[in-house]
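In structure tokens, the next block holds one chain alone, the form predicted alone.
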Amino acid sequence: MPFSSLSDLKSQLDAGETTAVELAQRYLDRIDAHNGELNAFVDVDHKHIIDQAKASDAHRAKHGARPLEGLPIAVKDIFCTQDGPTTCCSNILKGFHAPYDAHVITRLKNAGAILVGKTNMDEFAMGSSTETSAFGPCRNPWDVERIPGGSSGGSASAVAGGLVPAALGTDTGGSIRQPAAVCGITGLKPTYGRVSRRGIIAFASSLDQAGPMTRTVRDTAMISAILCGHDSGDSTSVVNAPEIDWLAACDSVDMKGLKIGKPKEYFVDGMDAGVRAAVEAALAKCVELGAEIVDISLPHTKYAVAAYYVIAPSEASANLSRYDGVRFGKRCENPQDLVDMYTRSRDEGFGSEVKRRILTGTFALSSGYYDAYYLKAQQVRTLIRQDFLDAFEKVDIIATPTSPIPAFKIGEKTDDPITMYLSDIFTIALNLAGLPGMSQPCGFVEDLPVGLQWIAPAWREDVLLSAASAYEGATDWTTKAPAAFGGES
């Protein structure tokens, strides 16, 4: 049960199986015999989501199910919620409470489903580790000396160590994908602009989507559906994004007439030789499938990290310059003065990787440097996006592997921040150039889970779902649980 897919879980809850009071009650069993472990989640209010069990129970009754009706979902601590602390896992929010509910949250509230919690994160979304966060590292339930990648980790440990059976998560440089590939679950960041960004806290408005984190492909087109669409109070969310169906582009059962790119600038020295076998044996399979393998070349992605190093701190610099102990935030206690609150409000509240990022973007935006960084790494951006425009003249979709490496032990690179920033290398690219990119499970090395990351055009969800359901349809990758906390590995 701990690893049944949404759909399963559906239904039973459709069949009169199961009731929505009695699935919340187990997953909450879960969650007090095994977070203690991983520290996946930051907030957990039992009354509230039992309460919500009963409502959603009464609205079956009387009114039929909605899509999510009853179906328990985790959030990140990065959306804004009514019903209890938002915090972005930084001091600097301890004990903040939103008045208003994120779009996103909204909608999934109003699909019928239940929201189990806040999770763990890198502060401010900014790690690749989620060992930045306020609350303490968050662990791999693979090996609970390893992290769950970043920054979304405690949405991925949750959906991997069985505590809920989906999450949403955000994507800025990979935050959705790289996680979801070392924890082994499937995870989506949609196209920059289907999805509504009010109410997600901001780090890089630019790059910043949200996306959901499950089991598998079509659970994760489940909650997609109810996710996208226009929001007229977020100027970023495009009004009439093409649409797609996306439950029937899960139907798929081969890859016939599919043409593959694999980008030679993706499988390079220095990535882990188990990782680089495993995403090769899953296009191998991808051909057996029907599918056709064309390398293509990205010729700009060697400057992905410098240029989101620069954009995406320039943008958080002036995102965070809000959390002044005036307008949000923590205040320091007894101020001398208005510039030593300002001061010591920001360095008591804000974190070592938070405060590093802060001065590498106000030093990029600064005159005098504003030309040579931000602007010149915003034209590298628009030669990234151009790559990717070209390739599809040739090729459907793009398989690459998601993360280099996989899961590395908890405290290993958190003293080099620049070999931690190289775990999203191959992820990075596609926030810049705004397109839909997935990560599924494809294999294994040494125990700790591999993830085979799909990239399509703009607005191309469908693409990446019908490749994935084919590819899962094929192994048997995400019927893997760790064994530890009761799955068969």
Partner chain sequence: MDIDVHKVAMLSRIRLTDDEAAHLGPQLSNILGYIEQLSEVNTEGVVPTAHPHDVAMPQRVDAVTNANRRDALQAVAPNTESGLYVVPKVIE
Contents of the next structure:
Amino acid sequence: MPFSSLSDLKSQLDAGETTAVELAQRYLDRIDAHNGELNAFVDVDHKHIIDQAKASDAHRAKHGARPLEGLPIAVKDIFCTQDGPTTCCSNILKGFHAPYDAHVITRLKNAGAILVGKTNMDEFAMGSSTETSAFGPCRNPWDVERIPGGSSGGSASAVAGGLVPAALGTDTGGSIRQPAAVCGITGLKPTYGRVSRRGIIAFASSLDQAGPMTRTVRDTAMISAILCGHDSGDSTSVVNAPEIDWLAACDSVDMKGLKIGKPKEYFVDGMDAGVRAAVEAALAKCVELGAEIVDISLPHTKYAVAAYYVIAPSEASANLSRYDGVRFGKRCENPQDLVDMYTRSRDEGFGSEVKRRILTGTFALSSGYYDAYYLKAQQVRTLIRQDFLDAFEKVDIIATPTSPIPAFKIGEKTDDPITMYLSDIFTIALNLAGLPGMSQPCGFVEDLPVGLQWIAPAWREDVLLSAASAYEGATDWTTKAPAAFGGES
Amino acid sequence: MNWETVIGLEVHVQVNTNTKAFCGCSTAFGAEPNTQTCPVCLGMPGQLPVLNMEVARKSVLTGLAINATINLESKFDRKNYFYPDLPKGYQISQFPLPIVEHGYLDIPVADGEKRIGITRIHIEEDAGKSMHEGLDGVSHIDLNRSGVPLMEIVSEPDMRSADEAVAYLKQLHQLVRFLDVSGADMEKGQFRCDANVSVRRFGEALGTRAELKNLNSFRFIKQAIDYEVARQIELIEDGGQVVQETRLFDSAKGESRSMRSKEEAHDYRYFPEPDLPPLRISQEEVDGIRAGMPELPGQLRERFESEFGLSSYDADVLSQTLDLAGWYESLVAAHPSDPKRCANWMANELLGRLKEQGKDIADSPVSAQDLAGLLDRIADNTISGKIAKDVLDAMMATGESADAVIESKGLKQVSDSGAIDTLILQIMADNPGQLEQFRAGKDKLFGFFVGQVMKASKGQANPGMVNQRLQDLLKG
Amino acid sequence: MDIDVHKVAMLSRIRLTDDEAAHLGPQLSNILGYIEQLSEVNTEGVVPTAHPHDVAMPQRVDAVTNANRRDALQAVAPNTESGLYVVPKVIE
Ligand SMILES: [Mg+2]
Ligand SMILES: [Zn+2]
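Return the structure block for the form predicted together with the partner chain; the form predicted alone was the one displayed.
Time for the whole complex; same chain goes first.
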């Protein structure tokens, strides 16, 4: 039961077999029982959740059900919500209550969803392990000694551990897909510009995109249908983006004739052999289902991490300047003067990974270095984007491993930034290109989940959902859940 | 001896939109502190900018008026620095690709006109205000101005004296008001100037420049530049060197002082604003804006001279602002028989009175229709020009029409020859001595009799008729 | 790549203790060293990408949409007085 899909829960609600209040209570009990161990949630307001559920049941009775009526959904602590705190898991925002909802929060509310709290994350989404959170590390329900991935690790852990049926994450360099992969769930990063960023705390503005983290492909489609769409309050939310029938895409599951690109740069020596084997096996399954594998090359992929670690920190260094202790957030005690207020508030408020990235970005933009770092990275970004455009001349979709390795041990890489950065090596390129990407479970390495990443051309999430649905239908990975949390593995 | 001054100007012009550049907050002046703010202009987490299209339109209009290139694609950038009145820690501005480039303004100089190049106009957002006075160890921040749209208009270093700089600024000031792109009220900070000033010996390469900030009146601009030129020449002649620095002009002392050395030199780390895709404008939109461009002061002045036969002085006065020109044209429309009389009464009488009251034409208590009504009464001899001035005073005070004032005060001109004859005969009887002298050939006394009759009629007698009747009656 | 960590920290307005600087300096150098590999790529004539899609910005109509919410917005401020934000003295 804790591992029911959103669509199953919806059927139960629609059939009158359960109520929103009952569901909310059931998941609250799960959270109470297991969050101590997982640290997946950083804020849960029981009363507020039950109040929402009561209102939802009333709405259903009076006006009928909206698309997500009564369904519990958790959101990463990066989404601003008027109810309760929003901190981005940073000390600099401890106690901050946003006087507004993120646009997508409004969309979820209007669709009848029950918001069940805020999930743990790397501070300001800067990390791949959810260890840099000011609330302490989050844990992977498949092995609580290990990281749940990051930065949306709390959302992944909560869904994988059955504390909530679905959650929202954000993805700047893989932060939805990588935790989904290492926690054995499904996650979608939509095309850049598909989902409004308004009210989502910015990390790197030209890369950030929110998306669903769910147990099944159809659940991802259900939430995407609500999240996606133009918002006049976000200039990067694309007007007249090609629309998609999200649920229909999950029904057209024929892989026959589908050309799947297999980029040689994503299947390299040095990656985890088990991960490679699982992904190869998944591709073999796709061939069985009628797909054709086409060897392709994305030659600039190997520079993606380097380009990303210029562009993302540069944008972040400016995005995080607003945390200055003047209008909101933390101000240090007894500032001696203005510079002291700034430097001490920010020293005390930011954790070391955030500082590292602010300093990296500030340096890359500073006078004398801009051309060699920032401009160069933007040019490489063009080449990376072009690689994908060229590839999509030959194939319909690209398949790769999501993460080169399964979940690693907590503390294993905390003081080795570059190794940590390399865990996003397969996910980063498509953020730079603005493309949609998805991760779905495709096997295990020593009881740790492995993710299969799908990449489609811009605005073609329908292609992702169809391929992923076909693969999901032919395998039973989504039925797996960690035994320690009551699942069947 | 043989020094040449080189001046370039950067003018920040507040665009007169209803709302801020990137959010829907009001830009109205003088509101209670921080009551015109929102999460966007406070730089709160997750908040994003959306450009006010009117800012782009007004920038294009200004660009067209200075004969500049309009960039159909322009880009926004972030200019990074920390200051408590800059909420996001960066200003959204335009750096490598501004909306307008390569224009010019022709300014009047002693021997004709001089062309001053305008490098660029870029769109940016204003910061808030910091207040320090009377506060102990703290400053107060009001962010009502944060995010208000500015055009930064950057000239080439083409000016060679403080007078040229002032002439350029006045021309620009008039232009932006004319185009209705800015209120340009300098006291409200809507038209702010920074001057880059350097000196060199004739024929030499450009000298090191100092940037003068906080020049908030035409008078201070001239003072500040003159002071700076003298300072630099003296420095060099004493064997010193000018350092590139920002200097703050203190208008009370008439001096400037260096703003440097408090902190490290600025490194603004400009980079493309990732929250804003490029701003694109179609050629059709630009053409539409051009088609809607109002007549500019020079064009209006010429038309007033040729169409209405005005003196160049009157034409100049009445083409100073769009409001004045519009008011004048309404006046002519209502009193079409004599555009010169209209100009004369508006420029000399009405504007003089408004100036005494510290009012603009827009606040005139007398409408163009009402002033035309007064001019009609002069034209049909109901009142004399002299009485009309008193009537205008009364109209200014009460807001009544000319006819109402004439009626209530009984000022109607006396044109009845019988009544005038009676007056004249009475005056003749009262002044037998003067009458005798006049009749003896002292012609100059005619004026005396005119004056006496007018005085006796309290100015209401028709002066032409008084003249005519006196000619007859005095001769006896 | 040797970088002046203190200078960058000042630009970033982050206080760094000498210990932190000693720790962060080499880490930043490492990161920048890794980034150096970008110099291998021939980018001559390549147009830089700032935005993932080639789209124009939408624009907003010039109509006031925000009412005064000062109290709510300042409820989260560290220090205000009579509707003004209070900071240590700004010296010009
Ligand atoms: Mg400026
Ligand atoms: Zn605002």
